[in-house]
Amino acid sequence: MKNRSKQRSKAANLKAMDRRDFMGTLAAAAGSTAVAGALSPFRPSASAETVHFDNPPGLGGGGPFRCECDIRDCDVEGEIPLNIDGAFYRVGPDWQYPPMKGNIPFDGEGHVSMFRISGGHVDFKSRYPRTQRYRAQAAARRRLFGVYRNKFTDDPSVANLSRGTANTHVVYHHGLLFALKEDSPPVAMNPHTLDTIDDYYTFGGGLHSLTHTAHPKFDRATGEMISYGYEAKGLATDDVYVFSANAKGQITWTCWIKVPYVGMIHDFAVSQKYIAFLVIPMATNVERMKQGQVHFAWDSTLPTWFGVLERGGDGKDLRWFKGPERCATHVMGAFSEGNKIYVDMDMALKNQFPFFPNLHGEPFDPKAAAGTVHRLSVDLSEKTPRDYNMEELYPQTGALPRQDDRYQTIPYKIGFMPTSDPTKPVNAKLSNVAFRPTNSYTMFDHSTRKTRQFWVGDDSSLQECCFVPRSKEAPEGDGYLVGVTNRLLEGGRSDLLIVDTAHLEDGPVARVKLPFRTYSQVHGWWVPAEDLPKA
């Protein structure tokens, strides 16, 4: 608490910092040795530091986007259906200042964006969460933050400071936008405006992690926020903190579990009885981070962990199922079934990420890390299992799984991911490319195993796709994919796709056309207009 005081103390002073002030923070920030009113904006001193980015790492090969913009009445190709009335927004990593060397494409500034859809007509408008990290760099105008989730790189003067960037995820809950990352509380923003509120949100003080995870989940019924924060009491601690928030965002349940081993707990599954984790052997690895590295490492002599728990108890409860090295970072969709929970994630065999290292020097392997969708169980009413049971379920290969979200903690059939089918051309023009783009929408139905797929073409590569209801009581998975594609023969410039789940194969009903190429998401979320406060 006294931490969190020092933060928002210094977020304070940041926020109220006046024109003379602001000067005088850049002249220590440059190294120069003049008093503030020595420096003019129009006349730097020699020794201010230039603004460059010269090849900054970024999501999907492109640079920084770095412009908040609104664009009201985007051009739109084809006829967005009128049953849709809503925002969709998604986030991603996008520089403020060029990185730091060596550091990962994870680490930007988070930017948020909103397609506000109705009627027909689509409004976007982006901005930068204004986190403590963002403004003191602002203030600076510089980079005072080192490599990925490293402390140790970071210059003094941000020391009690969050590093949080609000980059991962985005979703709403009780009338706030809330921009995520799983090193820090959430950044509370205006659904509407995208103006940040809370840097440094707490939930009226009740929680008390120190960091909160990118992917809570939510309870249709109840109107729950079911979340947890892993290293939840600082560095390389082996604490998780598990809670729940009501629809009032007041947290109404919490408590405490310790993992086998401290790595990274990047999404987690809620079922209406059960909660379970798996940690994968990315291991947090803090020599190395003393040493410039960023935080985690894959080692892989590790097993991974299945740990499962009740929702709602003491955590006292929770038994630990030892699984064979895996790579899973997202779940698509978890149930419970009496005893037995189902959980359904992205699975590779190795480390996903090429930019986090191989902590024993083996090369990077894309076949390896290639994804495909598998089902995780255990039946809780057994005394003595020893591990969990894993099935593949499907071929293809993707990662960035979802559901339609109105089935999270429930019994679902519906899935959908980005994939990468290689029976598919790829643009002649694109031969000198030195990956496959993510090309197809594949929906996943479990009562039948049987897939369907949309592709987007030879030119194009899609981000991570949302669903959107075709009515508030539609049967599940009957309605609309809404991403992003980047139109690779024209710069990169994005066009956001909605697709009608009934026709996948027939292409999208509406192209939403951006003059740009706006940054990579990581993640996004689909609010119905319905469930938006009053602006």
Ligand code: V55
Given for the second form:
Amino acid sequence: MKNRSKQRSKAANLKAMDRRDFMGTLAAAAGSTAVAGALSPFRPSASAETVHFDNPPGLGGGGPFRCECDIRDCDVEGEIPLNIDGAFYRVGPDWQYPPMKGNIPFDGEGHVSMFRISGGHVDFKSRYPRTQRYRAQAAARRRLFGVYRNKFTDDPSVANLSRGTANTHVVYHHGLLFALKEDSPPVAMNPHTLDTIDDYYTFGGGLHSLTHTAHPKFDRATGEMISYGYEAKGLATDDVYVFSANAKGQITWTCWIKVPYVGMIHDFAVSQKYIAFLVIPMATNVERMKQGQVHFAWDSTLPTWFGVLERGGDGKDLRWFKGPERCATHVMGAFSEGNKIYVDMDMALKNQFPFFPNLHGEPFDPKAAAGTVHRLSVDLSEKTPRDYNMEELYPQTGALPRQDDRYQTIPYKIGFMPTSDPTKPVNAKLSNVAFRPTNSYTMFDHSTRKTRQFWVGDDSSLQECCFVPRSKEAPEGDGYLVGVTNRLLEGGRSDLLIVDTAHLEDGPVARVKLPFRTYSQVHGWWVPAEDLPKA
Ligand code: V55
Ligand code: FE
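Could you please show the structure of the form predicted together with this ligand, as a counterpart to the form predicted alone just displayed?
Expanding to the full complex; the earlier chain stays at the top.
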């Protein structure tokens, strides 16, 4: 061995080494009993079986990605403005193991990625949060959890573990990156390394809810994070835990409230004075869960309920206002004026999720699932309103609305949303694409009700966008939109686009080209470099 290696060039030695490692890894990954004992220190457990993904359900197509990776200095086309310094985080479901039959895209393991942008350079990193679920399954080398938010379908060995996938949103507070799923407490990660710090974060023991939303809100003036958990005392409980954590992460205010019926409360609204919840007919259904089905079914016989309570109170002032069957998941922005609260959400007539079944057997209706931006409001000085008000603000259809996040909780006028413009062409080579791609980012100005539009072109589909202020004190909405797009003529290969909000119509100022198609994002978050802890 020694003699032979002397005769080899350095490069040849390296090659041989690579090959040996590669073979060992392959054998281990395959979990084949025939070779694993001989070549690899990793012995598959007795229950291991071959891992094979047979076209599992996913968001946006492309199949599971599963690759944790680091790229120093991504390929950039165009010029990244030098005033952009910070990190764009994103998360989405990315199956760790082949899912159980009947499972849905929303149950894949969360995979977090970071585009660290500074000095015109971009470094990319991605890691799976080490949830309790991820680690148990990695150790067993197989799936141990059943279908979406249904503990009745789990392997008995995981009965005492958190089911959280951390796949829905990433936000940053008191030095920690939180990967969030609404059925479990936050998973805390190191914002530089994406290493998992705590797989069940309770704010130092202060969190008395078994769940935590994916959509906390941030009050820039106080540094507070205002948040909640629904089904907070366990499966199908009608309890909601509402709380605020100060800039140091200490929980300083909490209250408990009850909902009229138990349904999905995916997002909420916080103004300076009030907190509001919308309960939608995506109802928790334990009976169906016991039959092996997912957590929710759409019950078209149910109304929506809009609940409002005062921030900082004991929750006893909570009032519920009724509305018709509607589906609404995300808040663009919210504010109060005197005793009035205004909440802007994308809203559709019926179930917007084809993979959550309709309880009464109605077929999924894509037309009734198209959402537009609505303004919900109530005047709390009126003694007897029974219904909340709603107004459709714009005709553009889309989902995943955002705002300039510096304006969370305060009066705002600028919103953003990925939209599908039916008047724009689809590339002729994409005649096989069954859906109309999300082809635009629309910017909404509520002060004029005027809109502006970035059209991505005829060959791409956009994921959620996130706003980056041009500078710390830049006017509302003045800056950049960042978001990942899939290049459909290149197998869906992913670019991060940077679009200047002052020149939306002119196309991206820079395009960060990833050498692969990454998993689809649910939500993303921007953190300015000055807010990050020292590395
Ligand atoms: C949403 C996403 C979820 C979920 C519940 O967009 C609601 C809404 C990715 O998981 O579990
Ligand atoms: Fe969401």
